[in-house]
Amino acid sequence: MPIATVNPTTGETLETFEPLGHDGLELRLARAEAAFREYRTVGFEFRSELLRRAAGVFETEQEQLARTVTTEMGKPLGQARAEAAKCAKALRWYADHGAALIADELPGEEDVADSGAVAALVRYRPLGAVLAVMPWNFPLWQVIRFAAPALMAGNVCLLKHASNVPRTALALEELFWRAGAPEGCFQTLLIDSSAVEGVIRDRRVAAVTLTGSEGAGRSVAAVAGDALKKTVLELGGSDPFIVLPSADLQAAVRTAVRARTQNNGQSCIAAKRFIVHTDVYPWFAAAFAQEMRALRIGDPLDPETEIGPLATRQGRDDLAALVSDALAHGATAEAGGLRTNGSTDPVDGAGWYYPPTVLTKVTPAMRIHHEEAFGPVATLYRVNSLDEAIEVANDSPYGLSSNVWTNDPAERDRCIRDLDAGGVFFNGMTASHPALPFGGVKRSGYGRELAGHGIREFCNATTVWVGQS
């Protein structure tokens, strides 16, 4: 089955690529079990320097690589831009930093002499072959935080992007060759997702990473599981949005506003489930929508668009769904909760639009009250307490990442307490940065991306015992 380019903005099919074969797959399997024994060889220096050169082609190849992400999954073309800029920020901070984080770690003497050790320490050596199945909603940035760790430790990388950012995928392979990778330091492997199990069991993969849903966390941790490989899962979120009495409340609707509907409200750590404490759900509730229903719909690569098209029709679809089963067991919509079809659509019926929502009166017998709302919804909910807020917050089966606004010492620390998530961010959206850990728990996933934890998670940690010669 061709893997295709479908432009979401019109729904146009601008290109098809044949997938690799039998023979192109071991041969690309080949190339990286050959590239991996001479890589983990090179030393950090190397490595450092490649990264640093590849953050250069990021930064002089930003137009034509944003242009790229924003025809085949649709974000606003200054969100792409911004995205191959993080991306070289990103390979930099690991060229900086990567060899200290990983360096060999020495016990004090007094703590091993009872081993019988004259010395002894942790070498963080590389695991080989890492396979990476990305989604298309960040189709750079999600290959560069698994991949600049990856490299910089001395592993190689197997890149199985999602299907309709082909173009993307190749656009990386050819941007770390230009970078001076190595052959077969990274690759990427067009294949249709039912050859991922094949390439999952082959003794020359030594891991897996994966970004994507639930459903296709399961499969591949099962498949890796079964192999006995070392798995790190980054999957769904609904993210909750926590308002209190003590918040900077025209500061929390504009981030509010900007966490939804970021990338289209495609994003797992979007915020999702905003829980506004009952002293200022009014007004925070009025100005929500109203800059909801402010923000302008189109052409992606328009500079004035604020939201442009979901990436496939079936993520429309899937959206819609989830709304009309809300809105028929007595949801309100308070701005959007209409398909495109109508007064709402921004282009004449083409592209797969779907307008800014928010939703009150959500209840748990809703679908959308605990399953991921992939796109630009909103659910609002009116609690009376912090406890009652925890409450809700935790009354989901994701637990990625998590938003509270208050200026409350105490209830800060109460949030990093008791909400189950991998991260709490006070006054401000979540957002992923190199020196931060990034995962969550719960159905988000287990492991962690960036930071010396996201380095680490594909080395072998080995202990050197030395004794009396």
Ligand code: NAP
Given for the second form:
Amino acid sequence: MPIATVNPTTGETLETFEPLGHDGLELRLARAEAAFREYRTVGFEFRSELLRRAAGVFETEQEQLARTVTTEMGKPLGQARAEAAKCAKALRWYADHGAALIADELPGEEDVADSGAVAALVRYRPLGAVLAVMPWNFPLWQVIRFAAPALMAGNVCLLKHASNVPRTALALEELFWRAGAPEGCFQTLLIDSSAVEGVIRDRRVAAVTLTGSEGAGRSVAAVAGDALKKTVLELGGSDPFIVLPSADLQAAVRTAVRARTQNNGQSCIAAKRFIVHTDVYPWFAAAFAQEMRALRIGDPLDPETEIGPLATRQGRDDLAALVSDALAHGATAEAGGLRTNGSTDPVDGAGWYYPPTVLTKVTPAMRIHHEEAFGPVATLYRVNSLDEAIEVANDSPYGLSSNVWTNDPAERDRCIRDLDAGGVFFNGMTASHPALPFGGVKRSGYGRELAGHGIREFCNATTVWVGQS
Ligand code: NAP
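For comparison with the form predicted alone, kindly provide the form predicted together with this ligand.
The complete assembly is shown below, putting the previous chain first.
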């Protein structure tokens, strides 16, 4: 894919960028190595201050950053502003808590004596330069949720951002520069995905984290595995949203619509499969389809807009193909789907729009039953019991998060025990928070971001043992 800013609202190419050549890449890798030599030795106070200053820049430049994001990938402007604010919050959270999360761990006195030592501890030391291969859908947040803990731990960051968000990628590099990051601590590499392998194999790169699709995860993990380098993978998801009879149904419908359509439906943790108990199915299905139909589609810079265009033409076409396949195999579109003239553009002529869509009568014979729908398309399933709901929920190759609407404590325990996912959110939608670990199981990836789990992923847990002298 060429590295370019293409406005998804109009399809217009606004700017193209030359990928880094050999010399440019070499310069940045050398800078990262030199930066790590120094940065690993600076104290937590220095790093906290850097993170706080970066948070300040996110706040003072929120509007400009948000407009850059919306212009490059099409999310409604209010959501882009909220994303910038969330980055500031995470930077401050790690500035406040990072040092404690990776403070020395002291084993019990008896265990120390039993090991034959007079003293023993575990010290968390940084690994080095960490390559972050990132997606376009939350182009600020995905980067910061990796960079805040990585920088706090003393690592340095190399960002290979998605090819369609180069302005955002460069803005992030500049933001850290203006926040006073030492040269080489945070660098953007404008490179094509074919150049990622060489960077992973470079001896100056210690580890790699990737947020993106399954295919990208597989190739990055294969190269990193061959080079014996640590990886964290945050991949796709097709999260279930289970609604049981004891739920507050109105709240469930409102949240279901938001969970499916935030970020124009392009979120890994968006609820995608709605699994509803037969006792409440008719009411839920009708209300959900009606609210999906009522969403305001339009220019994402317009404050009234709830659904903007999808980020890329390819993404829109892939989604349309998934829906067409379902309809061809007997699904029914209760909202959206193909228009009678075959067009999926709700606004004439321009932009990569796709109408909010609700599909029923979905069966395992359809691709959408197993694949991730990365856009505002929901599938509805009718089930007769909690057992059946869990069975349908787990019938997916993915296991990122899950949502369950119930007020029955026994049903909650059952879901925590049996849902194959990295999270279970009750009576609400999945959202990330700096204090809570984030990540999945199955083909949604491995490793965790955020909280203490995230900061320790790129640390060397060093055993220190002191014998009697
Ligand atoms: P993508 O095509 O996999 O791209 C993600 C990043 O990987 C981009 O920087 C891309 O670079 C790079 N890339 C692609 N193929 C690669 C390869 N073979 N080797 C090395 N790098 C490669 O994903 P996307 O379409 O941008 O993002 C949507 C996907 O990300 C969805 O599946 C979504 O669920 C997932 N996602 C997961 C999370 C999570 O936390 N679990 C969060 C957000 C998104 P180019 O742009 O240059 O191709």
